[in-house]
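Single chain ahead, written as structure tokens, the form predicted on its own.
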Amino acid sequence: MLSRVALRSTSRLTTRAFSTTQARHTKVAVLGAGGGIGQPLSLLLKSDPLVTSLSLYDIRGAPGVAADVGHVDTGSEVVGYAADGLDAALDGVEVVVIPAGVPRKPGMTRDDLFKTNASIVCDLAKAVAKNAPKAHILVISNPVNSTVPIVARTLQQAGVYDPAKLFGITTLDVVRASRFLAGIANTDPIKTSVTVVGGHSGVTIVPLISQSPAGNAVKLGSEEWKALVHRIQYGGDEVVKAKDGAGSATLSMAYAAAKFANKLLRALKGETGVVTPTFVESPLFKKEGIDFFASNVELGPNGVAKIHELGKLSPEEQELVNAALPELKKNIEKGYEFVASN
């Protein structure tokens, strides 16, 4: 009799513990789950124990991706939604990740790419505003320097914009910086932290090598340093070239996005001290007319908790920031102009 009582007590405790744990988890949506980034990202999110429910949407292929990753032996439930299921896909979602869009194809100008992806992101932002107005939004779709302002203005027009809940994912720049510097310094990339500020394309990407513990492996201003900075800024070109025009950085981008999502989920559940670079509405350069800027951001239960200053910069890094600002301003204004004209 005692053993049966003990068993029943243990069962009740287990049930309560499981329920409590589940209550701390989060429903996440991936908009663009059928694409080159969306598929591996969906797999990585399926493996994240902080994700209870995974909602996958795309105009093509999402139900198939959901059926595939749904067989992975983790606790989260996965549902895929076809083109007409966007509203349902966003129901009850707390975190929305947007990798939707098209890669640049042969013969396509950057302006063509912008117009296509801007339109896609704008439409998705409208759907989020309607169905999940309090959700945290993680924007991957390029060009991030312009698509994040597009989402912000779209949410503003709908009356649901919260700057603490909108993030441009620049984590791939951070991941590359850590990996490339570690290769020079002969250190563990996971332990080789590099803060990357500014934006998410070309000269707007500013790695603060001098602030990294491994940064003394490279002499600031040297040819090696210049080559390292250039590689971090244009790392995506390496991948496009290596894939011989058949694709871009999809796997590393999915990894970086999943890494940022995990940090945000941890902060949303109450973990303190979670700090990472991300492209957000920022006061750092608003006097220069630049509303968004990537810097170290402390994440909290409501999203952005604190935006950190850049800290001490070397003269060489200050030059990089100076070069980034006018380009970043143009990118942001381009996003605003798109919303205003549509």
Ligand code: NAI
Given for the second form:
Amino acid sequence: MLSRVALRSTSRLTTRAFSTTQARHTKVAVLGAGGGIGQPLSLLLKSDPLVTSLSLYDIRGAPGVAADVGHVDTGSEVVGYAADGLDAALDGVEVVVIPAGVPRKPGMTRDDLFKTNASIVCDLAKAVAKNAPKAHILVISNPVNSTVPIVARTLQQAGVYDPAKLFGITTLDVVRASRFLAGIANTDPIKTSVTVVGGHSGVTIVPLISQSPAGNAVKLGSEEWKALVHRIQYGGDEVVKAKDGAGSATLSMAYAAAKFANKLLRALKGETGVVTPTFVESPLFKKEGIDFFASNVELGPNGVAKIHELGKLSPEEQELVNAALPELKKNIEKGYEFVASN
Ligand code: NAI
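With the form predicted on its own done, generate the form predicted in complex with this ligand in the same format.
Everything in the complex follows now, all chains and molecules, and the chain you saw is the first one.
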């Protein structure tokens, strides 16, 4: 039975006040809202004034999360849906964030999650195609390099694929790169931007330190640069190890996803100049047979507005890109093969 918890914490007066300032209604759904990422992400989205309605779905626990975050004193309405409520959860949704799936345990790579998460993501994409075919889809579930192609092919089969509206969330790599570089350069992390390109696992994560003013100013030696790149590429392992079997990054991931969602919502509302790295269908390496690639992307009212070139790379960064390409190709093809054989 559908368990629905509708929580309207605003009075009629405050609702009217909000409707004048928020001319555009933005309904966001979180699929996997009961999980380690889903819960704090739901809280952060509830705190975002650009979200006017929040739809929380999970095979377990979402009505409880909705009841809890629904008490936060922001204007958005929160509704939680139980296992049989997926279709209803997606009704009228403009942005769908997907953190559903299993996380890594120590010793696992993101690719080890493929078997379980591929089918979860595929089923959720089918439901989005049916109920919210025009929604923007933000994929967090790993392995992102494969789950994004799975969503693309699934939407294609349903005849509703729009490449401008599908994003693999690589923001945590960007957040980590900023934080780790700022720690070395002694700068404010929030102002220490680093573009991270490629994909979202190990060698496919390519931070372009040479393009960062802080990276240039600090003049890293070769060994220091290598250590920083390695930490950015394998930062997730630090968390998996420290959590000792209890999962992977959840809090920093929720922060990163909320940050990306806020940028997208700002662009959807008409703000210009919103640029951030994300894993999208991209022309950059299509000739090499690689359909998806993360690079700086300008977001606009319809999602992807412009995909930026990589820009000037140091020889070492070019080597990192070269090393990323074959792995990315393999990961993307694995996603395609999954959809073809299911
Ligand atoms: P978790 O196990 O704490 O939560 C996952 C949630 O998904 C659970 O509540 C579960 O009930 C739910 N779920 C499972 N099947 C579902 C379905 N068919 N429909 C709806 N919900 C379903 O895992 P956690 O830590 O939240 O991680 C989630 C995913 O995010 C993992 O695949 C993990 O690898 C990935 N991740 C991605 C990152 C990125 O940078 N893109 C960073 C960290 C994690």
